[in-house]
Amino acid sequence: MDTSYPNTQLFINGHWKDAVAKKTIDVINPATESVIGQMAHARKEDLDEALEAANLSFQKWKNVNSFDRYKILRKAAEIIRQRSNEIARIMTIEHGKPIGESLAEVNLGADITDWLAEEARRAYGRLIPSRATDVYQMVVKEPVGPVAGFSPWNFPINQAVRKIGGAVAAGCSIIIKGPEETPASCAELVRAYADAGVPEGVINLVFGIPSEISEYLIPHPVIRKISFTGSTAVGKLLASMAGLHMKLVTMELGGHAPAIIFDDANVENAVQMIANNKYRNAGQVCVSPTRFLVHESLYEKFVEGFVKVSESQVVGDGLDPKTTMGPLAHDRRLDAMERFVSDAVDKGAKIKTGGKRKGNKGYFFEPTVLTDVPIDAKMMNEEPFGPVAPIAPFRSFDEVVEEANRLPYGLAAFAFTNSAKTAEKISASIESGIVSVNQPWMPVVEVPFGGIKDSGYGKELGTEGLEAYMQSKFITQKSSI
């Protein structure tokens, strides 16, 4: 066991706590495939107290005027700066993402917190003018209520925090069911706030069994907004449960990204770029470039281009300050790379760089670049979620279109092209909640997050991150009777 590594227990109506039955979950290092450590295992003893601080305690919250709530929340965002350095070292061991990354990620929660901040003192209403002379007419904006928050494991600060700082933020309660594989980030950015002064029963965080939780919060009456980061498969099964409830709810949901490199794109600046994207985070990113098209004129020399990137990543543990790729965060997303890259293979692809496992210890796979992968293999059509890169040549600007839209997929789309023409003509053709030309696009916090058609529905981030958590009353008045 891991002395540098907490264990992390359930926070529910502002305190630490195991759970009633004393049941914990192993946490593994992903870089060692060894126990790290324990987290608290909740069941429906454990929800209930949740259920119940998070209901009483949004009674007084959401009376808590925005700018406390602001002056709370900007605290936060210091101490998550403060102590972003030891947060980072738990997020590697936990995760095996590199310690670069985890602090940018760590920092990042810190940014997030304070725009959400901000933004709850900008929560304006508006008036609208009345037929009558002495009618008012108007519209103010409210917390929703209670919030169910469900946080995925790749990114456990960045998705929990849009979640937590978000609802906090509105005036809202809320339950996070934490990421199982990496929960000690994730309890430390809760710890972070309720430092900052978050009353008791306004942040609870649990952990668990997920179908278990989802199907015991969400048709909850306290519940009033569910908010899901997540697959495509599981976010359908959690808006149809939520919808039998007539529950507000936020889904970001997988994507599978096409990078489309036109003929008069500058290939060597593109490669770099697109390339050292694919691999942040070990190609565990639902943004993440998962489908290159590339003009057959440019074809080789950018396969030539990408194959070298993918060859200089340095893969190794995370908290090794050379390494630039650490390992897949468990087992289930190795075996998913193996039977991809097989598959793709046995349908007559070709290996350029990668394809198999590194080593025998880790979840460390190699970077991997195919070529002639066709349209009907498994990572052609399901998000890999992982380090590989199927490449492929088109003609015709209709054609790469047709490709990039095929799939049921929409939540982010990257272009390269020296052409300002090319550039308009891709953005409005590209069915996509994000479209990013000419760069490496990653999510910032002043800008909106989300996708459309599959890929969900509903925006984080942006000012869209804190209207998720509130809702419009209309009132009209009049002077007197």
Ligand code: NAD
Given for the second form:
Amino acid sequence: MDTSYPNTQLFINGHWKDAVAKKTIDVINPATESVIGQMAHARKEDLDEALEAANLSFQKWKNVNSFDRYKILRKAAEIIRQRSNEIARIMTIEHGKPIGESLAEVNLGADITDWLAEEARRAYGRLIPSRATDVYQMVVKEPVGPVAGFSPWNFPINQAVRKIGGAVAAGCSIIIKGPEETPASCAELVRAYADAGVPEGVINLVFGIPSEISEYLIPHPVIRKISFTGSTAVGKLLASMAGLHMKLVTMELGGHAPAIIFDDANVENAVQMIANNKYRNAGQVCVSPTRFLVHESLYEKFVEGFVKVSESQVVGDGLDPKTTMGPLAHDRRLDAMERFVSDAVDKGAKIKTGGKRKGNKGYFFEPTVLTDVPIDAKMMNEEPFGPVAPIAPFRSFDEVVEEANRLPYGLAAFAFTNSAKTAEKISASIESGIVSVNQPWMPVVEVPFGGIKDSGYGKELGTEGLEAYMQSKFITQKSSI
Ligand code: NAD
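Next up, the form predicted together with the ligand. The previous block was the form predicted alone.
Expanding to the full complex; the earlier chain stays at the top.
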């Protein structure tokens, strides 16, 4: 397969350009650890250009009617589909995920663009009956203004498109700080929007030192809304900065999803679904199942099945069509996995399969199953964000709910049961933004996505995904004076 890889420039005011200071950052292929290209490294002067462009273009874009915005975005979706194979190839080279997963992600990027384009045509306000006969009371929706978006490396397109598509569809402009680990596929998304006719300045793409960019953009008076996807720790930092400056925020943060298998579940089906889901994107997914809680009567069977699925994963370069799990996206994740496992083992956990780095080139880590992991082990408390699966038994409904809700996170939760009553009870009891029963749920465009508690606030996708970039204005109008 073609292994060529493009360098990535900044996209500011409709032009692809190097950083003013000509600085660059290396990009590494996580399957080989070799440097494959460079991206431009934005500093303050580049951000100033982007801010000016976002400010000026917003004044025009907000007045483009929603039908015309819709037509441009639909065209962007078509362009993404036409280029999907090439974009997926680039994504796999820079990120490591299997080529089939990259292709699905690129196509989902097109679907999300379509959905947001359509929703923009239905950004209804409302008429509220007035107390006087000649007075109208209206609520209208307006775009919030220039947005600063921060999107991570785990889904280089799927995370960025929610922010870019939402903002552009609503009539906002956006400066997006793309993922430094995986810049080129995110840049291809922006290229597709630009080629479809999004006017210059409406989308600006920058890369650099994340804290330097957020500390400059968030307080800046031009920026009216912040949208961040990433870890809870960074999210709290950015949300507090935004709060100081009274900026609107959407925060899509970490999770630690319980996957609960009740005693009446079909254990063979459950293990197939949830174990394969665990290894999607090498577990680097905020809604990945991360604490497997299995009724004691099914425990042994479940562990045995999970180990089998884990050992059947084909770990390798994502460009190889046989690969089912690629490397971790960067070396920090590899270090983190080693730390999670050794901490658990030191505290008494048993490794049922995996547990270590695979090979010594590339950030590969073995699909790993652990039992007897004590509750104070790091991996039972911090988001693992990798291919490790701690499995623990439980006895009663109340006990498992207590464990599921123990952590400050509240993003996703999974449950398997053949009882409608248990399904209803567990959905109601779990503190989580998303509850999936009897299925290995993956995000789709029609439904809202987002967490509660330390997993953040605000939603992406669904009707809420557009709302996030709009604000309500109340207008009351008397027909004459
Ligand atoms: P990290 O906390 O250094 O970075 C996570 C993301 O936040 C990256 O995209 C990074 O560019 C960005 N970021 C970091 N500091 C920032 C700042 N001061 N201002 C603006 N953006 C900033 O961690 P990492 O090693 O890249 O990833 C590990 C952790 O991040 C994981 O454990 C996981 O919890 C979290 N994460 C979550 C998601 C998600 O989908 N919610 C995605 C990626 C990473």
